[in-house]
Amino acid sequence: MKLSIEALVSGYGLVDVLHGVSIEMAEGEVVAVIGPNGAGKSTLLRTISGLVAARSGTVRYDGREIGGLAASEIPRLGLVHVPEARHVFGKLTVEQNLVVGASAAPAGSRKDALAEVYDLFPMLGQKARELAGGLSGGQQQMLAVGRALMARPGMIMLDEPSLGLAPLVVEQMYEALDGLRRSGLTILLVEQDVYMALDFASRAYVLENGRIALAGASAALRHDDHVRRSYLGI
């Protein structure tokens, strides 16, 4: 398995947010995590990427236990995280932001990685010398994804990539993500737009109150009564 999580418990301070979460993903698979606000979706990604320490359970990437590693070490193994709210460096140029992402890439791959990112997001190439703080929200989201791709990852985790974006920008974003999917990149997606998540991913987990409530093929979950009532408004 590319990613294997077993009985994961994590949280903040004295409060547990995740309660025994188990997830598995094969290489090249696209999996979504859906659920209500406050269910623990972002905490799950933050725990996998080392930003939140696991209290118990295991997180294995490519067969290696990564649960105890520092957050700075995990991208070097090929697992990158694009957090919610983008977090670009506004006083750096677009290209400088991208180069920051290349710090976790194999030596000598920066030029090829830049070319690939500019091919995926041509706007970034056009604005390479502009300050990131002057970009629109959609452009900053593209930059955040591009920066993660500079590490030449084997797997990318995306937290709410469509949040706050205009519909046309969301469409452009998912066209780019579809290219990554077709290239064989393993993708773990947290997405509030459940219709979009289930259309994009082959499988999905429903996370509620820090626990996996449902899991299965996206096509089957679209017809599940609980998912239809709670998330699809049907």
Contents of the next structure:
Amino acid sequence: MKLSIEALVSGYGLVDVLHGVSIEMAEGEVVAVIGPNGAGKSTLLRTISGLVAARSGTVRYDGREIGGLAASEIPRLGLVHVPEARHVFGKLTVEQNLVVGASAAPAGSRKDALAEVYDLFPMLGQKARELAGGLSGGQQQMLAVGRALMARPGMIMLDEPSLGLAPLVVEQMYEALDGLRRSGLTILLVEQDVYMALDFASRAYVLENGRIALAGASAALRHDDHVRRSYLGI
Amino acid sequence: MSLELLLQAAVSGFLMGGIYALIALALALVFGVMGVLNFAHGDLLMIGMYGVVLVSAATGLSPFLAGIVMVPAMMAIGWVVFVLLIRPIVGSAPLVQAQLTIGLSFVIQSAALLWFGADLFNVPSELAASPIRLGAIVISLPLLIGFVVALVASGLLAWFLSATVWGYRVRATAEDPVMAQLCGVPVQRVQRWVFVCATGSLAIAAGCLMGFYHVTPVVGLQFSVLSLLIVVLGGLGDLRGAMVAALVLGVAEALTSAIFNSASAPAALYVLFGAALLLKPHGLLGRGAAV
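Structure of the form predicted in complex with its partner chain, given the form predicted on its own:
The next block holds the full complex; its first chain is the one shown before.
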């Protein structure tokens, strides 16, 4: 298993947000986590990437227990988190953002990684010397994904990559992500646009109130009554 | 009041402002990268100034070179202060940070008073005896050298931040430490090294100052206040703004001393400061955080 999460409990302060979540992902798989606001989707990703400490349960990446590692150590193993709301470094140029993204990878790979990212998102190459703060929302999202790829990841976790973007931009974004999927990158996707998520991922978990309510192949979930009523509005 | 006298004051003030800039940049960098406003900044500088006096006396080196010799010692002090005192308060409430660093300031002052007494120390130098004359203006050679050394040090810092990979990482950490961690930047190590290097750079500033200045146990407070003024005037988090603010304050201070008297200079700086906050709340260059 590429990623294997067992009975994960985590939260903030006195409150548990996740109450025993288990997820398994194989190498090269694309899996979505869907669910209502407040279900714990972002907390799940934040716990995996070490920003929130797990209270119990295990998180294994490539067979190695990563619970308890510092957040800056985990990308070095090849697992990179692209958080919600993009968080580009606005006062750095596009290229400087990408170079910071390569901090987890060996210095020798930076040049090749940069060329690959510019190949995937030609817009970033054109704006390499502009401040990231001046980019549009869609461009910043592409930069956030490009920056994650600079770490030469074996797996990326995307939190709401379509949030707040125009439909046309979302389409462009997913075209690029599709290229990554076909290249064999393992992707864990959190997405509020359930149509989009089920379209893109081969499997999905439905997270409700900090528990996995339902899991299965995307095609099956699309026809599930609960998913149709609650998330697809049918 | 002759024009020559004003011009003389403006030039000297500008040169002094260059040294202020180096001192303030170190404070601004620490504040930017770990969010701690270090009220003991000037007292760390004061340790460096005593260090320069001791090194100069022991070796006969000029204060500028003695300052460079003092860099590793100041870095070591920075390391200890960071690990014991600063790291535990990164992310704490501003009041806690202020109390702790003000407390550190008092401790350093008292220690200096016990060790060196209240007497004024300086480094005797022949350089002061050979000023440069440009028409009616006389430029003190130690001040000019101090200015150049401080400018080179500030330039190196600017180059490091804007043109090296570790510089990008430092700026990324300053802007968004959580995201920097997710990029694999070892944020705690970055914070430690920024504090260590900022403290080390104070040794260079101390060398620049001791070419023509004196040190007493209370000299630190004056530089802490001045640096805070410069950092806020420049716009919190804006290093270029701090650079400009330092030069402006240096000139303003010297002009006030020349026109009125030296006792009125600190008050004049605060008048200037208040006016700037009203008119330019985001700093002189308008790019910092609002105060």
